[in-house]
Structure formats: C-alpha cells, structure tokens
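Just the one chain here, laid out as structure tokens, in the form predicted on its own.
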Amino acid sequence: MPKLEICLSPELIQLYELKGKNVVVVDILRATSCMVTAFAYGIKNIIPVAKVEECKVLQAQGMLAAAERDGAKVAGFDLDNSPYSYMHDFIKGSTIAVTTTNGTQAIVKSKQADQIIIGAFLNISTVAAHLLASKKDVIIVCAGWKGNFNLEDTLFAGALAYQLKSTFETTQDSTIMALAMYESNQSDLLAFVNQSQHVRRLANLDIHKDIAFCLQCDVYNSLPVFSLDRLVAGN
C-alpha cells in the first residue's frame, strides 16, 4: 500500500524523502488556486520562481508576469494573486512567470520529487484520480505562511487524504490531524477557514470573493504538473 504523508510547511521539507514520490503542492489562498484556474482557461505554461527579481527578468523578456507579496500585487506586474485575474481570453496560449509569498517557494523546494502536482479544492478529485492511477507514495506539501502552519492548506491536505484513505496508508501524525480537521469541518469549509489568521491578515485586501471561490470543490479538471522549469497541463 503506498504511503501518504503531509508536510505542514516548506520549512519541514528536509525531513521528507522526496525522491521516488509524487508531491502535491497546495497554497489554497491563493497561488495554486490561481494556477489551476489559469490552466482551465487555456494557459500554455507557468514558470514559478522564488524571487521578484527573477520574475522581472522574465517579464522583460516579453512574458506576462504575476507577482504577489504579503497578499498584494507587486507594483509593475501584469497580474495579481486572484483566480479571477486568470479568467480571461488573453491568457490563452501564454507563458506566465509567477512569484508568490508562499506557493512558488513550496514548488521550488519540492524539485527532487518524481513529479510535482498542483492541488487546490478546485481540482481535488482530478488530483486524487491522478495519484490513485500513479500508485506512488505521496507527500502533500502545504505552502503555509512564511514557513508557518496554516489552516486552509492543511484542510485541503485532509480533504485529499480523505479521498485517498482507502488506498493509501495514512498513519503519519500530521496526516491523522489533517484528516480529523477536514472530517470535523467538511460541512462548512468557508466558516472554518474564515476563522484563520490568513483570512484576517488579508481582510484589508477585500478578497472574500476569492476565498469563497477557492473553497469550491471540483470546479475544474485541470491538472498542472511541473516539467523541467515550468508547470504544464498534465494528463
């Protein structure tokens, strides 16, 4: 039986053996939700980078670019960190360079995995089906907030573990905790996440519409995966 583990923060990733495993990176509010949405709207690929300066270089080369820090758009970039920014025809066929406070950092730190898959509530069943077909060990890497644990990413990890628990071993302590968190709150995800520190942190950015959208399950069947230096549409 393959094993499912949950890494609660990228700062803990050195404690996990990534080689030979699938990694699911999740940053519900809002990086991975944006990425899943972008592929649903026809983007060609996304180049995730850790630093704003790297993103500026790619923008100067003619790419669309999105940069977020502390929940807000960085001045001078084309797109922000809202999934609604990606619901437009102009992104079709494009390559977009992206850097965010947490999500792209988690992707960069997961590069030793056999495959990196981008997860969100928006595509959770598609992710689960892909992992079931792969039959490899899985580590869900929660982007968290600046190295700290957060509720929304761990809640997603528990929801994905819930879909996989009959086929994957889920006995690691953090997986048991995330499963319990999801099972206790699955009837009203929004009410639970609205208690989170991250939602309170972003309250002044008026993103409540984004939060509600990002907590919807199975809106899309897009499956972004990491290949070479970029995210592409997976099968």
Second form
Number of protein chains: 2
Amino acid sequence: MPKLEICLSPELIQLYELKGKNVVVVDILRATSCMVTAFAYGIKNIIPVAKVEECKVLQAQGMLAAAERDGAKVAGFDLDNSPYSYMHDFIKGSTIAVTTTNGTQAIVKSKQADQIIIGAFLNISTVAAHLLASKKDVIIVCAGWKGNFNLEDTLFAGALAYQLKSTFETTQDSTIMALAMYESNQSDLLAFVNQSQHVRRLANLDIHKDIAFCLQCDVYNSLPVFSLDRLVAGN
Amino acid sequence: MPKLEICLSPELIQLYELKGKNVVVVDILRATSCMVTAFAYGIKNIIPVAKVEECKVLQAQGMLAAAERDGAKVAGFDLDNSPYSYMHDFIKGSTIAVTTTNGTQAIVKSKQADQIIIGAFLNISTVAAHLLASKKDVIIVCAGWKGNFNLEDTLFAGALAYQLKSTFETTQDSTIMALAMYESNQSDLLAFVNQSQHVRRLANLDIHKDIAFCLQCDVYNSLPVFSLDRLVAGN
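Based on the form predicted on its own presented above, generate the structure block for the form predicted together with a further copy of the same chain.
Up next: the whole complex, starting with the chain shown before.
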C-alpha cells in the first residue's frame, strides 16, 4: 500500500524523503488556486520563481508576470493573486512568470520529487485520480504562511487524504489530524476557513469573493505539473 | 489581552519571538510527564542535556542519570523514561541528569524565553494557574518526534489553551486547530492518543501503562521551571 504523508510547512520539508515520490503542493489562498484556474483557461506555462527581482527580469523580457507579497499585488506587475485575474481570453497559450509569498517557495523547495503536482479544492478529484493511477507514495506539502502552519492548506490536505484513504496508508500523525479536521468541517469549509489568520489578515484587501471561490471543489479538471523549470498541463 | 501561541515542532521555533515570554515545553510521552512526576516526588534538580555523552560525563561525576533514545533506555544509565521510575524515595533531594530524544532538545532550544515551564497533563491546571497569574504572552512548544508534528503534544497544547482561552488571545491557526482537536477528544484522550504513531512505534516496548498514566489530568501540582542550567521547583 503506498504511503500518504502531509508536510505541514515548507520549513519541515527536510524531514521528508521526496525522491521517487509524488509531491502535491498546495497554497489554497491563493497561489495554487490561481494556477489551477489559469490552466483551465488554457495557459501554456507558468514559471514559478522565488524572488520578485527574478519575476521582474522575465517581465522585462516580454513575459506576462504576477507578483504577490503579503497578500497584495506588487506594483508594476500585470496580474494579481486572484483566480479572477486568470479568467480571461488573453491567458490562452501564454507563459506567465509568477512569484508569491508562500506557494512558489513551496514548489521551489519540492524539486527533488519525482513529480510535483499543483493541488487546490478547484481540481481536487482530478489530483486524487492522478495519484491513484500513479500508485507512488505521496507527500502533500502545505505552503503555509511564511513557514507557519495554516488552516486552509491543512484542510485541503485532509480533504485529499479523505479521497485516498482506502488506497493509501494514512497513519502519520499529521495526516490523522488533517483527516479529522476535514471530516469535522466538510459540510461548511468556508465557515471554518473564515476563522483563519489568513482571512483576518486580508480582510481589508476585500478577498472574500476569492476565498469563497477557492473553497469550491472540482470546478476544473486541470492538472498543472512541474516540468524542468515550469508548470505545464499534466493531462 | 496576552497572546497564546502554539509552536508545533522545535523545528519551527525560529519563527517565534521567545524573549519576554513564558514558554511551556511539552513532551507528553514521556519526558515532561517524568519531570513533573519527579518533582512531585521531591527531586531537587533535573539537568537536561542534549547529548548522551554529556549525560555520561555527569553520571561519571557521581550524578544519577537517565538517557532515552528512540523510546528506550540507553544501556548503562540509572533510570529509564517511565514516570514510574521516578516514584521512589531515593529521588527526594537528588539531582539527575537527563537526555531524551525530543523533550530535552525542546528545552535547550527554548532558552531565550523569559521563563521555561515544564507542562504535562499530570500538572496542567497548576501550569495554567501559573500562566494566568503571570499574564505574559505564552508559547507552548511541542517537542514532537524528531522534528515532526505529533498528536499527543498538540492535544496537550489544545487542552492548556482551552483552560486559558477566556483570558488569552488564542486566534493563531495552530491554536485553533489544537483547541478543536482537544474539544473533539476530551472525553477520551487515551483512545485518541492510541491512534498515534508514537504508540504504534512503541507498542513492543510495553509502555501502555505509562501512556494511560501520562494522560491523566492534575495528578500532581508540581511546577518544574528552568533556571540557569537546570530544572527546579517553581512553586
């Protein structure tokens, strides 16, 4: 039986052996929700970079670029960190450079994995089906907030573990915790996430429409995966 | 209102500002449960050290010494990592050097705190009363298992937060999670902890009697606190 483990923060990633495994990176609010949306709208590539400066260099070379820090768009960039930014025709066939506070850092730290898959509630069943077909051990890497544990990414990890628990071993303590969190709150994910530090922190940035959108399951069947230096469509 | 935060693993401690705060270190199975028991039996000092070799040096100088690695007593030491080891008359007035896989490491990493307090279910209300009287911000540091999140220390953190939540701000995501974990399982802590990796890992070491003992609330009113290089009675 393959194993499913949950890494609660990128700061704990050194405790996990990533080689030979599928890693699912999740940053529900909002990096991976944006990526899943962008691929649903036909984007060709997303290049995740760790630093705002790298993102600026790619923009200067003519690429579309999106940079977020502390929940807000960085001045001078083309797109912000809302899934609604990606619901446009100009996305189709384009390549976009992206840097975010947490999500892109988690991708960069997961590069030793066999495959990195981008997960969100928006594509959760597509991710689960892919992992079931692959049969490899899985590590879900929660992007968290600046290294800290967060509720929304852990809730997603629990939801994904819930879909996989009859086929994967899910006996690690963090998985037991995340499964229980999901099972207690599955009837109203939004009410649960509304308690979170993230939502309170960003209340003044008027992102409630985004949050409600990001907590919907299976809106899209896109499957972004990391290949060489960029995200591409995995299905 | 003072703040209460929960650090889920010593590997995340660099994300917290410890200066000026009370830190509660918890390693339910079994380091801090042993320490609380030892002070209830009149021990004078416990010297926590990070390495087995340091512990051996202190033993060679004539001190009693206890060393645990991977849940088992290290050969050649006087005491093991069971609270029952400390329920003896010879404990009274003695000084013991101790090293454990997780608990003593968490103490060593918390030295920047204003005060380090040793917490366990065995003395939980005594710890809560001390924190209430002190009114300083609190960080509960879960010792975890080799850097990983664990259920039993998080459950204790939730139980302590539950006792303090009307007086302390408990809105950090890890605190919300731990509070919910405790509230869902408070009627049967033992059944919950029996699912944990720790219990499964140590099943062959016959520690079920210890585990049941360590999950009892308020057996003792001892309050070990760290002073200079050692634990002393704080009340």
